[in-house]
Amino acid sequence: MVDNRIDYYPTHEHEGIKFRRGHALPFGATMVADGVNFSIFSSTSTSCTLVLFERGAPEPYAEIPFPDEFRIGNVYCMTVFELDYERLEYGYRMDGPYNPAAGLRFNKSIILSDPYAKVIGGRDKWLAKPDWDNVYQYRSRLAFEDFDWEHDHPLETPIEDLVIYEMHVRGFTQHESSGVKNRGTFSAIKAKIPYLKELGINCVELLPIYEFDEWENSRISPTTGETLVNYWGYSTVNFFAPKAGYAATGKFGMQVDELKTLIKELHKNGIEVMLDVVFNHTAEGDQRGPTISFRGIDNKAYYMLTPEGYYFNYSGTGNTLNCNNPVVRNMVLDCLRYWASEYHIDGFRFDLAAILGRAQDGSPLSNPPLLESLAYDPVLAKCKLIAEAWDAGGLYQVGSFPAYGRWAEWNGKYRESMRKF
């Protein structure tokens, strides 16, 4: 029987590329029958163009403007047919007014990364010096959901029984004394599982593992002459994409499979995996920072802005993610659901979590919708939720963080006392 579904067929063509109006949801790039569905939100732009690259190519091979009828509400959506999934990199150009005082910072000359991209290319190896002349530094790619998890699932160890090892993926095995291959990578951690079990560890909490730029704010040390880089990763470029530079196979674009293999092996050995997630700010900084993604797509939606159009800085890093804007709130939910369902993550530790309870004007909310949504989300129902219950703006909520019977808290003062002891 031949399936003659009409949405398998193109209705438009641009420079030999065939496409049709797409599906508004889900956001991001999704493989569909014989094509890829691209969907992106922007409430204040006037137009959007999809930009397509061959992997690693210096210039795009096609730029397809979204026809007006492809915009549904504030969402641009398009299905493009007969693309080479394996070699594809994509981005967007957003057009609209440039009026910083009104919170609008559109610049059509910049190619923007997809906030929902599941893989980011262009930073494929740790400390490989970037090509600063590259027209598109952080390249959105597709992820392939063909990993064999066998019978793996989150372990659901009671939180009171956890012995948690807070771990920097690179630092844990980088020294030669670790005695492993591919030091400083996901695969190297796998080789150290017997050591973790010997310590009595049953949970590893990974410091930020999603894509960030270690060259951000890099400089030469005046005392040693070495290059100082962003080692810790608390400066997110993309919330959905694991960092290629933490994977031995990152140069082949296989960071997704390498991380999933590590998680599966840890679970086999009774060790849970938590992620340190940083939903309080991004790598775009304040008005002096780079435009990578969010700022160029919908600055007013994604960031908390002063009445003059500058960035509130409750994170201490230049900007503050506007987490209680409903669109941003949904992105955080979509992201955590993705990590829980596609990576079998057991729990999350939220960096500067007090920010997640601030209103769009910065004031603390008594019943923050994001925290409540996370507490009652059906996909995250068995995940641990741990709040670092303060922020850089002075909000300190240890003992009073809105918990809904679900949230645990970090106690920083207790931690420091234990370290001194």
Contents of the next structure:
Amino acid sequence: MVDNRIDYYPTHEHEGIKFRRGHALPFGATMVADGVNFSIFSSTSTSCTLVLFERGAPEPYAEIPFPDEFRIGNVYCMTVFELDYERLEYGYRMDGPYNPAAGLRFNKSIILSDPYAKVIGGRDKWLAKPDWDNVYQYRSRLAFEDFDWEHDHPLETPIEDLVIYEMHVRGFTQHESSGVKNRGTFSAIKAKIPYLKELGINCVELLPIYEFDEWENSRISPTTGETLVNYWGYSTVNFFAPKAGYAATGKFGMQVDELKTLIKELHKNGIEVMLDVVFNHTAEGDQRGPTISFRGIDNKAYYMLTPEGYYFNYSGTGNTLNCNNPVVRNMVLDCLRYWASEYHIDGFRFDLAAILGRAQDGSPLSNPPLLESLAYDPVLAKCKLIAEAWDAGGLYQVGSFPAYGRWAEWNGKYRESMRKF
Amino acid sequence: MNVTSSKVEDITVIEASGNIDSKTAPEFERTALAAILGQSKVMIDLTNVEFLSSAGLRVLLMIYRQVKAKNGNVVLAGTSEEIQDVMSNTGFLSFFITVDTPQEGLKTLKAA
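Having displayed the form predicted on its own, please output the structure of the form predicted together with its partner chain.
Now the complete complex, all chains and molecules, led by this one.
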């Protein structure tokens, strides 16, 4: 066992905080001996600063600029020592030009969330009113990744044998007639497993559980006066973090363990878990939307932009994730591998998947590298891949989705016909 | 947080009080892991523990794994309803035998 290494020791200090040169990979914040390795990609920024918060604090307690010698290629990396894994929240400031016509929208006054954060704080309880004055709304945190899965293994049920129950995590048990504790949470689904078994289903497909903000575009209904929020969650803030507000223990930051426990119990009962994943856009909207993460880190890399620097809108929500940019493609792959290996997810249903086959200029590709990578990926090899084979930009590929013998498709026309029957 | 360990016949008793979180979990871990070395009957008395964070829950599971490696048993005594709820939601509870009082815990382990 290697219990001591040269890089366990700091070489630098900034306002009492000790740090050293980090490792470029993996991206994100990784617990290492007595410290945390931070790594983030940005190809067009001129400098980057790591911002550290105590959990929930209104102001950061430290800001450490990355010394240029710590940058490897387009990756800023640094290991910081003696951090409290559980209480830490971190973000970044990126400096660089603000020139929208050239696709650059840097603003160093904004604290940016890490695209690879595994836990997001700030919306810990469903519908708890956010403090809009807080300078950091979607707060990157660390996750413990040592869950005890015992003998669990994804079930690998043949796709033709699946009977899928598609559900909204909150909606499934929120009504009091569900008769369970902690209604509207992952934990409550666990309590309903006997009911699911009685129905005879063998797979649940969870509507989006990536962290989103239910308060996004919230407004008062002119007819009823009630506050309307984003209930469905098709608006991702972070692709790696489960929605805290869907966990009974989200207020303690334990959503990762709670979701894993649900998956383990479903597997024990012969029920697979599929995720409805939304990679076609993010919660940042178009040029009028908030800068949360991607836009402020590398706008040109993460989004499909028009020649004038505006956002292509193939998703109908304001922006389009630049899925076939090689860096973004790798992020999607890293993300799905993470869910498959860390969360034992059995399959994925891709929202508006036709977008994943578009080139960086928006044109449909005949051999889209992202779809091919996912089809042949060794970690995802036994995961179901199901495409919603169209997008809001008019690309309709039901029956012609680039499948590589792996991808299944939703068939909307069949669904509508069945509903009318 | 305060943590002590003692022996009742062949049973190791670890008693903690206060909050076990990322600040105090290392001390809890050090004391507990030293006390259980080579032991197969362990009771953790949580009667006076108010809160267990992720880091604290992980120490409990570390204790369980080490005792289990000796084919032993770990009993949790006096766990508050709220902590039990959190432990149930996050999957930690199912590893342990839980009892209401330390007296019951000793009885359970003596019979084991």
